[in-house]
Amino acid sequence: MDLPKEYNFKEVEKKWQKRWGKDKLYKFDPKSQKKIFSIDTPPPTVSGNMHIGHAFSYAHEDFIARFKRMNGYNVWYPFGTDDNGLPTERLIEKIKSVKAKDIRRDEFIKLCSKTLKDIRPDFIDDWIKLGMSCDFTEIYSTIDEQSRKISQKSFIDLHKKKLIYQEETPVSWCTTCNTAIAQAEFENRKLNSHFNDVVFLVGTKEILISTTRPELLPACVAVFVNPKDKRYNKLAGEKAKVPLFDYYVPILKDERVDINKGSGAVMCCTFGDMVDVEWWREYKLPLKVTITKDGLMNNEAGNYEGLTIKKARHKIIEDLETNGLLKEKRQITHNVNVHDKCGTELEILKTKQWYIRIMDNKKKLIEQGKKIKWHPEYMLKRYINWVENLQWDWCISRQRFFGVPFPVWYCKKCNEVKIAEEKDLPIDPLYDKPKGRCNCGCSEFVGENDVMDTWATSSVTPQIVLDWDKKGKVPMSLRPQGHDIIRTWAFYTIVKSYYHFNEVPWKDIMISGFVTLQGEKMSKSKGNVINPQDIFEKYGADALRFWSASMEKEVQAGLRTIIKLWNASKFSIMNLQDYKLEKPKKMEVIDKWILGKLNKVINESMEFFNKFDYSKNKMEVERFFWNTFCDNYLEIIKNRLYGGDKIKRLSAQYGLYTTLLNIMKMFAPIMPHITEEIWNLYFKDKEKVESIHTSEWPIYDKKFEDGNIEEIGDKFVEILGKIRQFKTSNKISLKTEVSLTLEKKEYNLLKEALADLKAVANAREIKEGKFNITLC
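Coordinates for the sequence above, one chain, the form predicted alone:
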């Protein structure tokens, strides 16, 4: 069958996406005896359309899934959506014009679940359009019943092992989202501010305190100086008067004070930063809370009560200046921790939260990370750096509405914690009642209001997709993910797997970087974001996948390769109509040469893919296809394909069929649609396999290694290049007849290939002598 003249990617891609789904081509077979390759697929958040970062990274993992499937693995490649986080909560509130706090939690969860069910198909459609070979027959959500059950089971297991505890302690708090957050949710931003030199009085002596947060003056509980700072030796042990608020705090010594920063004297507030927390604990200082959970000043702030933090800062600076208590105000830029979800500057408030123990096991968790193969390898260092620099245990409770509830009640009489039984999961303690009585005999309980951090659920995605051991055990084969969530998703999943099973969650972890455009990171703020939906429409999914495999600056390169592959296949198939898969008894040198070159690429391709280096694989296959196959081999064999000696034609057909077949297979993981279309139109009947994506990956054959043949072929191509250059320089057609003289060594080397050289160069004669090309 001849291929159509033009390749219509819109029709072809849509056709195969529909067919793959209908035929359930990528469905996992639990009864298969094949070796399993399992992928812990990142569940994207249902909060809009697929963005270019999604397309970029999800294409990468799909390359590996398709490669492993063609290598005979039973690929378990589930798809899920991350639906229990704050972005989803906000999305539902916007879509349905409701506020989560105004309705019952179970009703809000039902509303979210129904809304997500309605919008999820359109959201997932972009992943189908990308050509993802996930098993879309089994889609999970991180808020569905199964995920809630597994997440609550994880909590109960860790609670039994005493790896979870509850404590009222200082914790990072977002005053916009009104919830505690973990260290992994910090984002470091450079913000403009002022360094203010504020006057504290010690008797009649002035002492300057340099601060960027004068609004915390009413929360000041001590002044600290360095014991090595001679300026303040006599003041240690005295009391300082807090300006504007007229109360006294002790002056204490501590080596953590930086002598060279500001005035060298600092105020300790409860709480400005984690050093304040450390001092508060170590020196048993009083607790003065001046900021409410929603970011307003409370009654401890006196005249500033009810003001927002920023307004209070501005007003206190004004009042300090008016009273002569502000010596200097310097403009600075400094790093500030903000909430990664909303950009709000973080506060530290003392609240009651649930924690998973991390700090006691940092070394062990680093060792767990080292047991996993990281791709690229240097990403392991990022993991290690993160764990080494952790300062607190993992706070897993959130003061939100749409999330996985803690399976916990509190006794009304003695406040003892009662944990749900595993067989009853999932439960919501606000509406489900516990069985039995408290140890104190009371039968009345109050359910926990807080829900779990979304990462507390995302960290058990291996257990969710494996149904906590029913489909298979950890470690799974592969975790693909972005570099920016090593500190969250990768780390927390390693923590949970180690604590639950004393095992790593995956054998390999493949990290994607960020998307660049002309060497610059894409971002909304820079206005250089490309929408994948526009690329699907203009260039097609295969072109986008091709770009993501190579980090090309332009996606057009992918479309050019697709068109070239289509046209090369058209030419090849036209000349293979009568080919019966017969291997010639005698092969021409150039056909042996192309098969030798092909086998080198097959070997390299297998090696690169096994290292998850899809970019180098794509580069080598692309180079071989364009340069070796199209520019040279197809041109060299045309004369033999068009007629003449049947044996020589058969040799060309064998080389052509074998090479194109294997090029197609090596391109298939990256460009699945066009390769499937060409396979269906020609190779399917020849190879007796329904889909190229379930065909066998090219096999490296050592017998094609022949240094002599490779030398002949490479010299052939070198001389052909000189002839082409000669004709181009002389501005004559490549079909113009020439006379060619070769050096004796070259002539003898190419003796068996002279007929092909004569034909492709359109040479009237080839003789021995001093190298020369002349017009006839």
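Each form is matched to the other, and the largest set of C-alpha atoms that superpose within 1.5 Å is called the rigid core. Residue numbers count along the first chain shown, from 1. As the structure is a prediction and not an experimental result, all values here were calculated from the model. First, how it differs from the form predicted in complex with the RNA.
For Pro218, the Cα coordinates differ by 2 angstroms or more between these two forms after the core has been superposed. Core-superposed comparison between these two forms: the Cα of Pro243 travels 2 Å or more.
In the core-superposed comparison between these two forms, the C-alpha atom of Gly302 has shifted by at least 2 angstroms.
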Second form
Amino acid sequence: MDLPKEYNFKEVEKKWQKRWGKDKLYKFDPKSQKKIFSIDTPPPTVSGNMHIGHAFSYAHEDFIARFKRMNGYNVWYPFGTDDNGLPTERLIEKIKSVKAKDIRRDEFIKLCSKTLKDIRPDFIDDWIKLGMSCDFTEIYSTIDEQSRKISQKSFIDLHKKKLIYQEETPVSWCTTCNTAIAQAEFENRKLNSHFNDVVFLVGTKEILISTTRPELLPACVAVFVNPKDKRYNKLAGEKAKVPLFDYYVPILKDERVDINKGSGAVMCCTFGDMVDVEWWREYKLPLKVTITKDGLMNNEAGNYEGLTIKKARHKIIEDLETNGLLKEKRQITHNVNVHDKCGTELEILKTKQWYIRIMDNKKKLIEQGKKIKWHPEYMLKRYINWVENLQWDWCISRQRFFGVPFPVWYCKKCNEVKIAEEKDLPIDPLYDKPKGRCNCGCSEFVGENDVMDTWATSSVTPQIVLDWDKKGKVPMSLRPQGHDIIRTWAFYTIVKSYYHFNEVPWKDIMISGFVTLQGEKMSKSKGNVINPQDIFEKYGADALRFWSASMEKEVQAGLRTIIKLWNASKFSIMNLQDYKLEKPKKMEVIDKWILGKLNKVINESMEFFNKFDYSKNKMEVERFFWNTFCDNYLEIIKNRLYGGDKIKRLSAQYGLYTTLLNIMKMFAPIMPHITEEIWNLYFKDKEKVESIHTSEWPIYDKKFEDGNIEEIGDKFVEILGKIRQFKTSNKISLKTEVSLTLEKKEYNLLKEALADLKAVANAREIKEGKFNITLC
RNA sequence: GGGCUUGUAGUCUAGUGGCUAUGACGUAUCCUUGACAUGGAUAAGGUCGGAGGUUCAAUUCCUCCCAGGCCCACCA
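Right, and the form predicted in complex with the RNA of this protein, after the form predicted alone?
Full complex below, order starting with the chain above.
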């Protein structure tokens, strides 16, 4: 059967996506004896469409999945969606016009699960349209029953191992989201502010304190000066009077005070920053809290009670000014940590939270990171850098409504913690009752209100997809993910895997870069965003995938390659109609040459892919296909394909079939649709395999390596180039007949290929002598 | 300030201690050859960011500088 004249990517891509789904081509077979290759797929968040960055990174992992599948692995490539967290909470609130806090927590989670089930197919459609080869028959959600169960089980296991503890301690707090947050959720912002020189009185003397946060004056518990600072060090031990609030705090010496910053004297408040926390701890200072969890001033702030932090700041500055207590006000910009979800400036509040131990085990966690192969390698350094610089244990409790509940109750009488039993999971302690009594004999409990940090659940995706360890054990084969979540997803997963199993979660981790457009990062504000949905429409998924496999800036190159692939296949298959897979007894030298070249590419392609370097693989295969195969080989053998000699024709057919077949296979991971279509139309019957994606990857065979043949072929191409150059510079058609004279050395070398050369060059004759091309 | 990373023709990019530095897009000229004009052929275009150093030899290794990017720290 001939190929249709034109390739209709829209129809073909849709057709195969449907078929693959229907045939369950990518379904994981747990009974298979093949070696497993498992991928810890990143679950995207349902609230929002697929963007181009997604498209690229998911395409990249799919290349690997398809390559491994063709290499005989039993590929476990699960798919899930991340529905645990603020974005989902907001989405459901919007769709269903409800407020999470007005509903029972378990009801809200149910509502989410139900709603997500409805909208998920639509959302996942983009991933299917991209041609992903995940097993879409079982899709997990990070809030579903299984995920809650595993997440709670993880908590219980770590609690047993004493790696989780609860403590009331200063923690970073978001006053908008009303919850504690972890260091990993900090985002840095450059903000404008004022440096205010405020007058503190020491006896009758004035001492200036520079502060950007005068609203914390009522939280001031000490003044610090540097022991080496001659201006102030004599004052140590005395008391300073806090302006406006008129109470006294001690003046203390500490080397952490920067003499050159501001006035050189600092007030310590509970809490303005991390140094305040350190001083508060070390010097056993009292706690004076002036800010509520919602970001309002409390009764400690006296007249300012009830004001927001910002309003209080303005009011206090005004009052300082009118009382002559403000000496100077300078505008500055400084970096402030804000909550990555909402942009609110973070406060430090002393609250009771659950923590997972990190600080004690930093060295070991770095060691774990080193046991994983990072792609690219230097990303490991980012990991190490992050772990080394961690300041706090991982705070996993959030004062939110939506999320995985802690499997924890507190005894009403003695406040002792009671942990749920594993067989009852998942539970919600607000509505489920614990079994048995507290050690104190009391049988009444209060459920834990807090929910877990979403990362506490995301960090067990290997256990979710492996059903803890029923379907397989860590390490999984591969984690693909973005560089921006090394500090969260990668790190926390490594932590959990280490604590639970003393094992790394995966053997390899592949970090995708970010998509740039002409060197610029794509962003909505720059207006240079490209939607994958538009690309699917205009160019198709294969073109998008092809594009993502390289650094080119245009998708169009992808579509061109696809059309070229179609046309080259059409031509080849047209000339292979009568080919019955026979192997010619005698092969022409050019046909041997193309097989040698092909074999080299097969070898390289394998090497690149094994290093997850799909981009170099693409480059090599593309170059071979376009340049060597289309521009040279096809042109050379045309004459033999058309012409009379049956043996020579068969030799060409053999070369053509073998080369095209293997090009198809090597392109299959990158462009799964068109290769499947051509496979289906032609190769399927010959190769007796239903899908190209379950066919065998080309095998490298050393016996095709023949230096002598390669020399002949390369010389052939070189001379062909000279002939083309001659014709072009004389502005004549390549069809024009010429007369060719070759040097003796070359003439002898090319002896067996002269007929082919004569044909492709359109030479009337080839003589021996001084190299020369002439018009006839 | 610390760490990482990049700097190659108009644009994007490959690459290596040594033959004439890769490819694509774009440009120019030609070719309507029986798969493909979304094609083919040919050509022009580069002091490989700058300055030193190691070396017989550096775009490639080292140092410094300049310019981007990413992550972190810096909140008095």
